[in-house]
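Listed next as structure tokens is one chain, alone, in the form predicted alone.
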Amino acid sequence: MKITASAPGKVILFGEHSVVYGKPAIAVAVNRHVHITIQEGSDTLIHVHSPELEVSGYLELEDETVNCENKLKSGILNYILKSLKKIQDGTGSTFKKGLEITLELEIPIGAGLGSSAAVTVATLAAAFKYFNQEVDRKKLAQLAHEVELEVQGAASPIDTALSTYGGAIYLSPETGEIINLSLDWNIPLVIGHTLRESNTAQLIKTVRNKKERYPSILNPLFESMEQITLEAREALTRKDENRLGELMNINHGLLDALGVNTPVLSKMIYLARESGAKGSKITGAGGGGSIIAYCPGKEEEVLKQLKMEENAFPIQISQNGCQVKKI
């Protein structure tokens, strides 16, 4: 028996960093996925292999360790480990015969595109199916968020919700509720990303320290980001292309003021605009990672120019969340 599960990555359109301080955010699932395949192993070990990362190793659930020669790229395997451990502890299921797990990635890790959430959601869904146990999407998203909290220490429910449900969401600051946004049009986006991975936890800490030193300066920035997100929600609903692009550009300027921009990200952002993008900005924590370029009618031009500098690919909103099947 072989079980395969896939879950989409995500991009944050508006609300990076300000969401940490109770402000709203808008994010969408994208048509780039993580795939997890689980099948019975030939021994008692839980083997994991990722062809894209060139990583192979095995997991020990009892002492919760990842055994892998390539330590630099093995961090993502912790999400698989913790997901399996959570299922084992929560259901009483055991992996007596061992497993062979394959991780396939269509999105780069450490790029602010929700790779860890997608890995977690797909692993949980595949493992539940492997043990012939049912899990609804609400429970799947909840468990995945718990795993991210265990591994990272802090995590927003946005990423795991999008990997589970797909679509577009608005995180309400008043209630903390994740609200589905019904968007009946495709938002043409191009992702540009660097090979330098971002450290989300460290960047959040850096911004927090700066906020504590200059509260009278940074608090108004977060208030402005809130207003941008509220305006952007309306622009998305009305399909107002020009307004949406302008808001992205303003939002990026505020993120730059927080100190999370880099020369490489900045170069891609302005190159995208020069190539015809109506708006471009950091997506995610910054400090490396990715940018998004909103470029109706100019995807090919923007993509071509970004590829000459860094890595780039087009994306669309994925209305489908996690999918799992038995082969």
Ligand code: MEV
Given for the second form:
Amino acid sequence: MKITASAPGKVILFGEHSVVYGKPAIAVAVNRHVHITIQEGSDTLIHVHSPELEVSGYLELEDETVNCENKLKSGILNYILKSLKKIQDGTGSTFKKGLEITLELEIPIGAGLGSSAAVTVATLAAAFKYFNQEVDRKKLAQLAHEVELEVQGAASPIDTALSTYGGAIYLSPETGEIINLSLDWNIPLVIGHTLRESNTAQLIKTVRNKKERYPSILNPLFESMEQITLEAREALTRKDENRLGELMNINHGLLDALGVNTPVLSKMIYLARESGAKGSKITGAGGGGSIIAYCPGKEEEVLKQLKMEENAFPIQISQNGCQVKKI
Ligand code: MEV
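Given the form predicted alone above, I would also like to look at the protein as it appears in the form predicted in complex with this ligand.
First the chain shown before, then all remaining chains and molecules of the complex.
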């Protein structure tokens, strides 16, 4: 018996960092996925192999350790470890015959594109199926968020919600509620990503530190980010392309002021605008990672220019969330 599960990555359109302080955010699931295959093992160990990451190792659930030689790339295995542990503790079932796990990624890791959430959601869904247990999407998203918190210390529920449900969401600050935005138009986006990985937990700490040192300056910035997200929600509903682009550019300026921009990200952001993007900004935590460029009618030009500088690819909103099946 083999179980396969897939979950999409995401991009944040508006609200990264400010969402950590109770402000709203808008994000979409993208048509790049993580795929997890699990099957019963040949010994009692939980083996994990990822061809793209060139990572092979095994996990020990008892003492919660990841055993892998490629320490640089093995961080993502912690999400698999904690997910399996959660299922084991929650269901009372054990992986006594071990497991063979294959992890395939269409998303670069540490690029602000939600790879860890997608890995977590897909692992949880596959493990529930392995034990023939039903799980609804609400519970899946909630457990995945708990795993992200355990591994990272801090995380908003955005990434795990999108990997679970797909589509586009507005995260409401007052209630913590995740509202599905039913967008009936395609938003042409190009991702530019650097090879420098982004350390979300560290960047959240840096911003928090700055907020503590300059509250009277940083708090109004977060208020402005909130207004941007509220206006962007309206612009998305009204298909107001120019306003959407302009709001992205303003949002980027504020993220720069928080200190999460880098020279490479900045270069890509201005290159995208010069090549015809209506808007471009950091997406995710910054400090490396990725930018998004909103470029109706100019995807090819923007893609070409960004590729000459770093890595780039076009994305589309994925309406599909996590999918799991038994083969
Ligand atoms: C990271 O992709 C976005 C942050 O806002 C953190 C989070 O929302 O969990 C920086």
